[in-house]
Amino acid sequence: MERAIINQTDAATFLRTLEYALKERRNGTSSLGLLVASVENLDELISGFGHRRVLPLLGALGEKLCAMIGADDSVIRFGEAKFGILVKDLKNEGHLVLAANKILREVRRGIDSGGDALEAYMRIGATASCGSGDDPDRMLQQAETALLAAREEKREFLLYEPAQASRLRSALGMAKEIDVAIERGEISMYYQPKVAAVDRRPVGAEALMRWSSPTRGFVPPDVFIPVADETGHIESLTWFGINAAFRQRTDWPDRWGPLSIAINVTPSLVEHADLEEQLNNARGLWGVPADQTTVEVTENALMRPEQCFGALSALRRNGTRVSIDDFGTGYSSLSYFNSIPADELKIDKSFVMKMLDDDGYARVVRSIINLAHGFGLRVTAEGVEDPRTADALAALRCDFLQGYYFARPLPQDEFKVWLKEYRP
C-alpha cells in the first residue's frame, strides 16, 4: 500500500508520478483527483523567520498533509512551497472539495516543528481525471490554472473550469499587447480634479490611465492594470504613467497656482527598488517639486506593514506625499493607525455615495474623518456627485473632494479647458 511521497522534487518528476497514477486508474474504475496547494505567504515567513527556520517548517507541513490524506493517496512537494496531492479513489468532485476544506482548516491551526509555529496561508487549485485520454501535463495544467484563478478571485480553493483557461489565455494575450500599446500611444493619461472642500478651489488632480485598443476597443483600467500587475508588465506601465503625467503637468494653466499630481501605485510596486528613483528622475526632468507629488496606494498595500511602512516612509522622507486610497474597504486596523506613514486618507466612494440616504454610511464617513484628523491626516472624499453631498462633507470638515459633480476624468486637452473655465 503506497503512502505519501514528501521529498521536494521538480515538476518533471511530479509529472512522472502523476502519469503512473493515471495508468493505475485506467486499469480500475475510480477517478483520480489532483490538488495543487501553494503556501502563499512564503516571502513573509522567510522575512520573519529566515530560510533556516522556514524550510524545516515546510517539511513539517508536508508531514501534516500526509496525515490528512487516505492510505493510498500521495503528497509530493514540488518547488519550494507547492504541494501536489493525488487523491486516488475519487468518488466525485465533491470529494475534492471536502479534501481541500479539510486541508485548509487544519493548516489554519498552525504547523509545529521543533518548537516553531508556522502560520501558513494556502490556496488550492483542483481537477479530476475524466477519461482515458487524460494526460499528466494537461491535468497539472488544469490544477495550476484553478490555483491561478483562485488567486485572481481571492479565493482559498477553486475547482478547474474550462472558462478559467480561456480567461487566462485572454489575459496573457492582453499582457503581450501592453508594452506595444505604450509604444503606439494607445494608452493615454486622464486627470480627475481634486478641490478644497471649503471654497471648492482646485488643489490638484489624480492621474489615471485609459487604453483605447484598435482591436479590443476601450479596455477599462480595472481590467488591464490587474493583468499588467499579475504578468510583470506593471513596472513599464507605471514608469510610463509617471513620466507622461509629470510632462503633461508642465502644460497646465497656472490660473489656480501650483497643482499637486497624484500617481497610483499598485501594492506590488510599493517596495520596488526603482520606484523612488523613477519619481526623482521624472521630477528632475519635468521640474515637479516633491511636495506637489502624491503616491496613492490602496489600503490593501498595508497588509504587510513591516515591508510597506518602510518603503512609504522612505518616500515621505524624500518629500513625496502618500495617500491611502479606497479607505474603509480593505484591512483597516487601529493598531497601525498611529504609525501609518501617510499624509492623507481617501474615503472610498461606496461610503460617500450612500451617506445622505443611510445613517450607517454617514456615521462611517464621519468616523473616518474624525479619526484621520486625530492622527494628523487629511481626508479626501471620492464619489462626490451632487452639491448636497459636497456640502455635507464640508460640514464634517472633510479636507478635499473628488467626483463627477466637479468633473469626470478628462484627457489632457479637456482638463486644461476645465482648469480655465471652472468656477467654484
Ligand code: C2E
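Numbering follows the first chain given and starts at 1. These numbers come from a predicted model, not from an experiment. Note that the rigid core is defined as the largest set of C-alphas that superpose within 1.5 Å between two forms. First, how it differs from the form predicted in complex with the named molecule.
- Residue 224 shows a C-alpha shift below 2 Å between the two forms [criterion: core-superposed Cα displacement of 2 Å].
- Relative to the superposed rigid core, the position of the CA of residue 37 differs between the two forms by 2 Å or more.
- Core-superposed comparison between the two forms: the C-alpha position of residue 107 differs by no less than 2 Å.
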Second form
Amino acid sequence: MERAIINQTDAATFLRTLEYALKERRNGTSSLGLLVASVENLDELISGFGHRRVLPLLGALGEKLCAMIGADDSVIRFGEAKFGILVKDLKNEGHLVLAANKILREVRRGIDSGGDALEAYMRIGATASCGSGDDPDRMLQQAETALLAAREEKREFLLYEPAQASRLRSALGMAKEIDVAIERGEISMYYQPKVAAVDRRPVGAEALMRWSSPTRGFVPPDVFIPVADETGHIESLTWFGINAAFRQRTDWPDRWGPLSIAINVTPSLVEHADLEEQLNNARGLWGVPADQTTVEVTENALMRPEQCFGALSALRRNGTRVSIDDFGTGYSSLSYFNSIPADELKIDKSFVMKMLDDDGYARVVRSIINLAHGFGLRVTAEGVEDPRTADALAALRCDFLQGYYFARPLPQDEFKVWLKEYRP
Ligand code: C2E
Ligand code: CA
Ligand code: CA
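Okay, that is the form predicted alone; can I get the form predicted in complex with the named molecule now?
Okay, now the whole complex, with that chain kicking things off.
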C-alpha cells in the first residue's frame, strides 16, 4: 500500500481500506492501531475565516499528519474534518498513546498552507485490533466511541475501553429520563442574587436549574444540560425553567424594588422560533415586565454571528435584556464587538476567582470591563467569593457582582429568606 492516502473519502471507502489492512495483518502477527482524529473547531474556523480559506488548510492538515506517521502507516480523510490513521506493526497500546500525543503536539503548533495559519483543535479516539476476529466496522466503531467519550470528558485523547460504550449509553438513558423528570417535579430552579457593585443592593437573580433524581441522586446541570442539548430535550427544559422562574419571582418580597430575572439559554435555542413566544407568554401570565427579564447566552453563541445576531436583536427589540455569559472563555472577534446585540457581558468566574492572585487575570478583567464600557455594555462579574475581590471589582467600575460571597444559588424558600434578611 502506498505511504498515505489523504483524499477525502466516505466512511464506506475508509472501511474497505481498513478491511484490507486487517487482512494483510492477519498474515503476520503484529497488531493494527486505528486513530480517529477530528477537527473540533471546524465551525468556528469556518465562521471566522470562511470555507475558501479553511478547506485548503484541512488538506494541509492531512499532509502534515502524513509527514508524521511511519512509512507503512496511512492517513485517510473521511468526512469533512475527520482523519483515520492506521498504525501498522503496533507493538502495544503505549505506541498508540505516543502516536496520538505526537499528532496533538504537532497540530497545536499550527498548520500553514500558502501563508495562512490555522489553529485547529483536535481530539483523538483510538483502538487497537486485538484478535484475528477483528472486523473493520467494529474497530471504527470503537475508535469513534473513544472519540465521543473524549468529547464528553473534555479530554484530547482517549483509548477505547468497553466501559465507555456503557457510559455513553447511560447518558442516552439520562436523556429519556429528563422529560419524565419535569413531569414528576424532580427539576427545580435555584436563584443566585446579583448585586450592584456600588451599594451592594440586590438588582436581580439568575435562575439555575437543579435535578434531583430518585435513581441518580443529585445530577449537576453541567452534566444534564449538555445531554439535554444534544438529545433535543433542552427545549422542554428551558420552557419549563422560564415558566417556573417567572412564576416564583411573583412571590419574592419586594423589599429591594423590582428584581430582574435571568434565564440561561443554550446557543442552540437562541434562534429557536418558539423562544420569543415562550418568553412573551410567561411574562404575560406572571406579569413580568420585559425589561426585567434577561437571557444569558454563552459567548460561543456569537461564533455564528450571522445567525444569532438577528435572533438576539429581535429579543432586544421586544425588551428582553441580553447578557453574554462566560465571557473571556470563548472566541469573539473585536471586529464585530460594536455590533453585538447585548446589554451586558458576564466575566467568567475562572478569571474573577484568580484576579487577586494573578496579575495576568487582573489585567484581563480590567480590559474586559473597559472594553465593554467602551461599547456601552454593562458588566457582571460572576464567581465573587470574598470581600476583597468584590472591592477590587468595584474599584475597576464593574457594574454588578454575583458569587458565593453574597449567596450560593438557593432554592425558592431560602432565596426569599435571603432577600428579607440580607444587609448590604
Ligand atoms: P453558568 O451560567 O456560568 O452559572 C454559574 C455557575 O457558577 C453556577 O453553577 C453557579 O452555582 C456557579 N457559581 C456562582 N457563584 C460562584 C462562586 O462564587 N464560586 C464558584 N466556584 N461557583 C459559582 P451551576 O448552578 O452548577 O450551573 C452550571 C452551569 O449549568 C451554568 O453555568 C449554566 O451553563 C448551566 N445551567 C444551569 N442552569 C441552567 C438552565 O436553566 N438552563 C441552561 N441552558 N443552562 C443552565
Ligand atoms: Ca449563566
Ligand atoms: Ca457563567
